Amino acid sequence: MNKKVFIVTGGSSGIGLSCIQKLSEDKQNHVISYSRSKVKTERAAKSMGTIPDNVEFYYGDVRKEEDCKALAEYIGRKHGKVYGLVHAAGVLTKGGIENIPFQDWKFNLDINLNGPYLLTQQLLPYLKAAQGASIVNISSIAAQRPGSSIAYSVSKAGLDMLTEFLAGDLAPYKIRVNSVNPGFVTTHIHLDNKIVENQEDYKKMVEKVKKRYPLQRVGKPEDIADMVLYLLSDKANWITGSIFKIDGGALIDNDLLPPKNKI
């Protein structure tokens, strides 16, 4: 039987290599990490042990449209269809408009925005070649309540309009897309991207963000791996163009109920 082919951008790393973990457990998949940086990949690797066999590391750039359409040509050459892409390369500038520059407000939008919108484009023919294939993008909470990063929230926002816009647009060929949108989840976006400078002010910075959690902590990313499995599975083929808040209650906080004593 051949394998169903899943591509996860920023696979090397957080929510995507939890989704490329999951993915990897159904041995009919073979799974396809997309990432830029082989240092990523080292410490992926490490981090997983054994890479299973049904598990492949590909480099390149979704910036480039030359890297995307290579992988899309390599897709054509040794599988023919694609059943899942999942889009959780991002990136973080912490700023307002007074303190990130032009370079680094078209580096978040070109990886988190123009990323998915390139390696789609080039993938299509192999998305429509599954006949039911199903898009997922990471979106963020910061989409709809800006964040600490103007450029990340404004990437991010025109990500859900992306995902609305293609669930209509690509309906015809049975392709889902759908977004999902995570608060503040414990990844290496963080320090990666030098928002904290080591791990004992990343610990610091958990501490004092999870007092907005309804839910009392911060998330995992199994926590938003286990909501992109499912919408990429037949369970959710009737879900498209749907935008998926998975944030342990952040955007619903209401500062004005009553205390209660907490377990």
Ligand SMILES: NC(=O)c1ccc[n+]([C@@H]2O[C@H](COP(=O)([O-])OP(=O)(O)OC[C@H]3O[C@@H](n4cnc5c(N)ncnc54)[C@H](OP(=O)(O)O)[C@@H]3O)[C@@H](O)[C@H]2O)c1
Given for the second form:
Amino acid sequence: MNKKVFIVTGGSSGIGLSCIQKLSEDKQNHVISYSRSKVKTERAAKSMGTIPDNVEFYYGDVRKEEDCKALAEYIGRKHGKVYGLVHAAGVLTKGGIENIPFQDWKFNLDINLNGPYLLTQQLLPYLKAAQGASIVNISSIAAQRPGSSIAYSVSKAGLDMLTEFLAGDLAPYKIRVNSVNPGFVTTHIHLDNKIVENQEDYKKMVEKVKKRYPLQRVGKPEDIADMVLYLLSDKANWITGSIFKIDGGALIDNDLLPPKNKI
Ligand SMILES: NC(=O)c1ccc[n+]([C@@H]2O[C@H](COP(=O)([O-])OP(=O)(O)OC[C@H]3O[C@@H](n4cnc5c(N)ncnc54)[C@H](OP(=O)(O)O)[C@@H]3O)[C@@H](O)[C@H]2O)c1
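Now show me the form predicted in complex with the named molecule; what you just gave was the form predicted on its own.
Whole complex next, starting from this chain.
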């Protein structure tokens, strides 16, 4: 029996990696990670112990049309259908308009927003062929409130609109498109993107952030991956064009919370 193919961009780290691990538990799935660096893949392999047989690491950059085309051609030759596509690749550059040079603004927009557009477009024939595919965009609560980065917030707000637009565009092909908006999740994103300089500062940041979250903890990659797997599954086959916050209550209006929850 042919395996069901799932592609996860950014599958070498954090939320994408958790999606890869969970998807690979079903041996009927063939799971492809799409990201740039071998170093991060090796880090992922180390954290997994052994790489499951049904997981494949494919190297490419979501910003590059030739890379996305090459992946699509590979899928066409080898598999023909894509049942699920998760856009988890992402970067974060801190600051407002006075701190973020145009080049860094473009870097965030290119990876977080243009990447999902480009790769989805290239993979469309194979998503259509699955006759019931599901796309999940990993956005952020920063899409809903200005966060610590103008470029990141705008890219994620764009991604949420792309979600809604594509849901309408692709519904005739039975392709569902949804978005999840995580709050703070412990992954490599903050250290890899130099939001903090070292592990000690990272720990301090986590402690500070979790006090602001009503559930008094930050997220784990699995908190997000569980929702992604649900949205990829047939159980969610009447859900499209929806945007789901997964944030430990971070965006609840704090004025409405009982005083004990306030800091
Ligand atoms: N962690 C959080 O607090 C948080 C909160 C809300 C939303 N999110 C979103 O969740 C998603 C996953 O983030 P994470 O926290 O898991 O980050 P992460 O641990 O830093 O992982 C990011 C992944 O994206 C890949 N990537 C980056 N640029 C790429 C490119 N041009 N082409 C292909 N792959 C690329 C990275 O691999 P390479 O660098 O090797 O390419 C890596 O695999 C992101 O979209 C992020 O914005 C995260």
